Amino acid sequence: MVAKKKGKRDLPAALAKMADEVIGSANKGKTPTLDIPVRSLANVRFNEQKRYIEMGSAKQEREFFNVNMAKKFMQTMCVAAACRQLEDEGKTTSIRDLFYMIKHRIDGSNENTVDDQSESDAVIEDLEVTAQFIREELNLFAENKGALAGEITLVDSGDTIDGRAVGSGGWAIPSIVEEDVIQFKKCTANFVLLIEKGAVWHRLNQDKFWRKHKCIILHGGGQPPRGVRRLCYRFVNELKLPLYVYVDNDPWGYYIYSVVKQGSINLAFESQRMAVPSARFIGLSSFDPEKFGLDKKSTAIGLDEGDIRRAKEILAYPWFQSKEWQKEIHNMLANGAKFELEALTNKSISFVTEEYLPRKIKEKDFLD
């Protein structure tokens, strides 16, 4: 099974456009303007049809004659004038690298063209929302978070990578993972295995789970970075591979969850092309402990007034208002208690990859 590389959109054009509007105003002695999408939480709404998190329609004008908007204004033609170069250039860089390339004394002035990194960042994903290319088609990266191993081979820059080849480490996941710099090669896996704790993918990969178990797993240190949840979408969207999802029994295991799946509030505007509706949580479930034999009183963390808050918030997500997941949820706070993926090593050391997980995924016990 092998995706076909599609053509990479026309970014020039997108930021040609942006220009020529500004011109096209000031050549007409009108105020030269941006529309920028609103990204506030007032302006994101959950799509019950797609299954995902999106931004409304709410735009707000940014005036380049208007004090409190001119420095925001010429911000954001610095950042895109900036990724018109990284285009041309065929050059990618850091976020971190573009703060400093549009960092520059304002002739006449005191003042600096951006003075801290946040100010260039909130701008990118203004750039994000207004052009419609997410950041790694603007050519900008983050540093490498996660890691993946199974049975695919991918292209990486040219470079051939067999994901059953890449030793206790597993190859490094980019930040940038679009179809002009990934290309997948050759696929024998029957899934997709996205774990949350480095540590535990470790395990799993020591044990050679994705070989006997025909899979890939992957990993992002956490809350999956967008490299990786975009790698997933890819799989996912053009290999046709279910996603599981493994996270700590907790309410921010379920809040990972939910953005892989449903996308992320605050960067709704991400969602159609990396959240993921048909994911699917694998573990670990508040009933697990009993269902597997745990010990809770060695295992169990109690909750803390933040696991509480969080887990009475996630409760009225539009996304968790099934029956199973109110139940699932529920049953964690009438336990009192949380457990980490790390519990199941109170079992054995690979009780997680010889029993658990094959268990899990034989009879199908999953939540949507």
Contents of the next structure:
Amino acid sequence: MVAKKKGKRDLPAALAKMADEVIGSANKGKTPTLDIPVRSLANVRFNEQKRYIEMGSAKQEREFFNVNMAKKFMQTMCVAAACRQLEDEGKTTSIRDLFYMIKHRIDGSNENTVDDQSESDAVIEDLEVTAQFIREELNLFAENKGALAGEITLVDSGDTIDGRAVGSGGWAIPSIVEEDVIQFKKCTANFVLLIEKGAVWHRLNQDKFWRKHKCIILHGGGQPPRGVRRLCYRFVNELKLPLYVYVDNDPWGYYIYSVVKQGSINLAFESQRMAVPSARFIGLSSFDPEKFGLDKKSTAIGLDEGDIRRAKEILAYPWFQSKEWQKEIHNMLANGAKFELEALTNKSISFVTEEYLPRKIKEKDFLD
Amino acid sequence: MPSRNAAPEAAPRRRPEVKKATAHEMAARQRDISVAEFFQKNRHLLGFDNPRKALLTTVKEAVDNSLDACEEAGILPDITVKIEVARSGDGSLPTTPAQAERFIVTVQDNGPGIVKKNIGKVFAKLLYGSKFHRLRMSRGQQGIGISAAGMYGQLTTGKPTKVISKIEKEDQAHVFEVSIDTKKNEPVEHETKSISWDREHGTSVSIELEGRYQKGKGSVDEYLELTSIANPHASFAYHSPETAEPKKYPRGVEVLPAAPREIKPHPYGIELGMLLKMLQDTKSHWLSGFLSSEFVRVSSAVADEICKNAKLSPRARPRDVMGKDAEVLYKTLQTTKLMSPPTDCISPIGEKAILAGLYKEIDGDFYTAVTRPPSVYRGNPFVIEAGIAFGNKGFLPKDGDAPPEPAANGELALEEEGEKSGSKRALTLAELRKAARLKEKLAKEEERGPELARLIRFANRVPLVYQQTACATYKAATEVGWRKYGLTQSRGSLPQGSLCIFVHMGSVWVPFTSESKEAIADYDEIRKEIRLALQECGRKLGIHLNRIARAKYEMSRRDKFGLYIKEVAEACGKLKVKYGNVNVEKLKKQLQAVAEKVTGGEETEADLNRKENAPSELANTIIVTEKGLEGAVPEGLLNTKPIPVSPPDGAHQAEAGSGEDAADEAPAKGDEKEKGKAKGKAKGSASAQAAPPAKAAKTAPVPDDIPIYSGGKQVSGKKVKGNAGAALQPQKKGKGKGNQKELF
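Mind giving me the form predicted in complex with the partner chain, seeing as the form predicted on its own was just shown?
Zooming out: every chain and molecule, the one shown earlier first.
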């Protein structure tokens, strides 16, 4: 890993500020306290102007000399110190590695600093919001998930990757896709297509969909992880490409789209770095089976109770209030059925690449 | 013991099939029943209902008599109790005390002795005594006790009571064998002789009786322990049939309780029959004179008023007031507004003395005592005293961060102690016992639920061991809301925990529920006083427990913060490298200081490990901490060190040998040693059999600075105190010659 890039924010300085709080309070004879933004539904709101979910301003005080918070406080400082070490040594680790970095027996006790990874994971998220550095900037990563292929050449940790020559598996999208890891070299794509499922992505890749339509196709294996979302963000913001999202026609598909577009409740604090408000919903729409003459009888799956409940929740989200979306969701409920992306294969194997997507793109048949 | 029902029936029976008796026939069957005969049939009323109880009652009556006699003569009592296994009726000697059916109980005191001509009557005539005819706070009241014990022995074994008595300045001691003619209620003296006895004065009573020897609740051991708590001015030695060496209950204070003043009855406290008897017996010539001279709180003016209200002439001859007149007089007496009786006739044990008594016999960490101001029920003055001994070890703050469970705690403590005092030392006997007790307690709790508090009850310094639940003290103790004071308690029962509740009622007339004097009758006034006294003790305990709980909690927080401080400070150190840097060690100290500040500062430490005096709200309280005793610790106790390390037996013997009296002492092991053995102490109280009366100990009101010595404790007392002798009092001038062993 390379040294700090120009323009990169100074992580050690931000972390040192946390130490300063401890030192300053100790000097004054006061209890050291960290102000940590609250990460919960109560502290999340939809910013109408920016079109994404934002975290509110509520903060909780984490006091060192409070029995209920002392351990978390200590853990927060330990994680901060570990991140500083990673920064100094120019390495990234998984969050599991970090758990083992800070885990040790506390002197003079039979207690460990951390006993379960869930403790350090929660503290990492606290640290992200407190120091205002996202996980990737803290040199931490989660499991790799997702793949990419298409009309782009990029550099990954110094290796040049030609998106048109990545074989059938595609290029595995790393967890960290920040500028210092991934640089875009050459892009000939006109748009980016984010696909919910690896299997459908595979169909498109095999059919070289990206070559014919000059695009980048990627998938996130269900709910796209941060790396995939962050990469989409960069495509849209740095390469000025439109982003289309292609998901199942069910409430979960809708929500995946909304997370890509507006950000998630869980990671609201990262919306500004990840949300792509300009993303468009390309399909599968609840009107598509009709439109494309699908054999509904053989391809529809009935909505179950959970689907209906989730659909109603989504109907209520502020970012699904447009007329079109309400129509879309109500239509699904009226159909009483959901459709998977693979349903299109019922027509023919390459129906999706040869008929469905070209027609959608041509007709600009998107939902906003 | 023969069955009660086997006695020939003298009273007329009613049987439907029998021909109706005429008045004459019935008259022929009606005759006097001697008191002795009556009690022979009703001995359960006197505490002789079963062999085990009979054994205890016998000891009890004799000890009560001894204590009363000594106190009245101004002598610090030294009492020896011996129980020996006797040959059974068929002449065989049982192999173990548990199998034995007959015992010889001997109780010997250093009292003033009994005049020769009275000996027979004292020990073999029911209702003979000095106490019934006056209103004064004393142990016995009716003069039934010791003669009843003698009679019981006589009935069950046919053996007479043996008495040895010596009066001061007489050369010879008198030896008697007396029995009772149960029909005539008259003593029969079997044998009289004189022997030389190497003590100046004293009495020894031996009764052979049918009994059963069993330890535990209601045993002689328990009775002596309790007596010793309520009578810390007395010392006891107990030769049980099981052990060769006497168990000792050392003296806790060196001052006799104030002699109670005798008072005349208060009109509210008498019954009509008693009034009639008093009218007949009085020496007054006029009714008004009778009233003002025979009762307290009746002045001549009040007496005249009473006569007027009763429409009787003040000049009437008392003997002529009878029948209806007497009844009117009685009612008038009850309705006339009179001052309460004086209360200075009551001699409480005193808070300091109760503390000393509890402290020397009960193992605990916290002791407190309260003496209520005297009060009155039905014209009888009384005083209630209460005390609490509490074992803190079992107490834990409710907080989840609290230290580990008691078991682990106790064991841990032992281990630590062992380490501190050097690897060579094995655990002392006391510690092993303590550990064993702890284990036993935990096992018990698992089996039968949590341990309930032990209630120890006393009336005029006499322990009450039976019929606990019928007693006003029990009712009051269960009525108190102990939860307020930090204890656990189920509704309507005693609180839980290692707690000993002491209640004493002192009165010129303690109302018992029965003749066997086992439970105090439940008068509202009495119960209320008991409750108030217990509440006061409870409050003090609550304050103490709160403080400990809070301090422990704060300490656990502080410890926890302390652990994390290192982590946080070191993390800060890493974060500040090249960004200003920081002195990690200094930061640790600063954080430690803040942590201490937010956890109650120095007070926390002080509460857990108090060296200074207890806070003012805990008057008359002893708190045992790791560093020693604190609180209202009487002077003598202050010098004691916390549980010392007992040297191995060999070393101990050598040390003991250096004490002058040590050789004479019955060999006591390790911690059982009497104070007499302590270095530099020539005279041991246990060996001071015959202190010259009046000089040895003055009867005095309980002063604030009652000297209390902290002599070695009984093993049963569970505590082991060192350098006991240092606290011995100068007025103790025991002769040190008497050796208890030779008396038997």
